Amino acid sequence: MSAEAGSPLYDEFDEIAADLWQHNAKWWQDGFTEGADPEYEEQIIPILAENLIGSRTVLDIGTGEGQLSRVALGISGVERVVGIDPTWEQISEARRRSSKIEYIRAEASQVPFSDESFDTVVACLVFEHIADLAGAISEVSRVLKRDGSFLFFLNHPLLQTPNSGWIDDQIIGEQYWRIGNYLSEQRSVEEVEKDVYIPFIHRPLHVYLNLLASRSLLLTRMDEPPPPQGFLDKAPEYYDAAAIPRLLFLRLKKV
């Protein structure tokens, strides 16, 4: 189900989307964490560590059951990591499986702490879920200190915009990886396994920059890695697609 601005499901959007985290909570702490998916451990858990390296504070955005958090209390120098997610579901899953983070359920337009209060802040495949990006992305601004770095991680937006997908015709003897109307928001919800539905926000590229930017954040790293190994092997169906990133990695500073 998708919606473009004016319907009732794009007005609605953030009560359904509280709605559905809340129902499938424990789809994402089974599917997701403690091993299980092969992207967050052969792709996003790596690249995080690697650039936590020399921070001392960490608040992670939407930590769900707290995977990032734990391996950032893991990571040498880290002396204070906390967790924020709008689910009690997920915090109070978070809580039992660490003591040593503090979990906090909290907005991510509204989070609970002064200016300048962390060296880093980490948001993972979080923002495209979230419906005030603007808010978001001042507090992500606000809270970091000078110099502080901002660890963000969205499905790719270009390449896994709605409707895109592996296009194998036999007809006309062509492969192609066709590409979704980028250009507008969309705010849908798609069932992602059986009877699992789950909010998303597409946004085009440039929209995440200018706010970034307008709010000093400014970019300093990008990737744009293949699918690991570990995912291919459980989804063949992509190796033909194998050239095309599902995920966006960028790094900024605050200035």
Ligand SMILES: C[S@@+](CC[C@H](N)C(=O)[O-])C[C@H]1O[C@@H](n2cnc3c(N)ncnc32)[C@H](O)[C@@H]1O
Second form
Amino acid sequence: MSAEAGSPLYDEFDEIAADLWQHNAKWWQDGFTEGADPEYEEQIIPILAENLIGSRTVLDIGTGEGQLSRVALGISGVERVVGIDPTWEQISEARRRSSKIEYIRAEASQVPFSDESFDTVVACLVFEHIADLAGAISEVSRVLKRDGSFLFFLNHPLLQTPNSGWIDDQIIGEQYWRIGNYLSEQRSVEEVEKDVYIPFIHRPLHVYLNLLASRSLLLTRMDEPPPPQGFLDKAPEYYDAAAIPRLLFLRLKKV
Ligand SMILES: C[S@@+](CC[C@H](N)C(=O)[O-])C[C@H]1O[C@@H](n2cnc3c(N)ncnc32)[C@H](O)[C@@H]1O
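Next up, the form predicted together with this ligand in place of the form predicted alone?
Let's see the whole complex now, leading with the same chain.
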């Protein structure tokens, strides 16, 4: 179900999204954490660990049940990790899973820390669910120290645009990846599996990059890793599309 400006889903997106995250917290915890998800195990966690080397203080925005905060605290040299998330079911589970990390109930657009508090800010698969993207990116920039890093993971905004997918056209004998309606922002609630509805906002890549640039966040690295083997083993229908990335990773420096 997608929405246009003026419709209830568009105008009340934040309230609807908050209810859905609350309702689906356990679905996320069961399916995507503690080793359950190959894209985290084989891809996201190794990229994060490699890019945290040299950090002492880390903020994890939209921490969920805190898995990336726990990874961060295990990196040599990291002394303090804070995870924030507005979903109470996630924060309470995060606190249960680690008492060494500060988990705080807070929104990405209102980070409860003073300016230049952290060496590194992480946001993983979060900003594509948030209506106030400009507010969230402003907060990242504000709480980062000068020369600090923003480690930014997104569902690939170009190749995973809503209604994209692998087409196997038997009549004309062609296979290709179709891209959905890329250039317009789209707010939607997707049924990601039976009876599980998750809020998404699609935005074209230039919207992200121009906002980051306007908040003094300079791109220093970009990765588009192919889907890892463990994912393909669980989703063989993706085999033919294995050269189409699902994840985009950006590393930015506060200048
Ligand atoms: C897909 S989960 C990712 C969790 C975690 N980053 C990870 O990678 O395991 C998205 C998370 O974003 C959180 N979230 C939703 N709206 C948010 C907002 N406005 N500010 C911060 N986090 C938000 C949800 O509560 C949920 O925990």
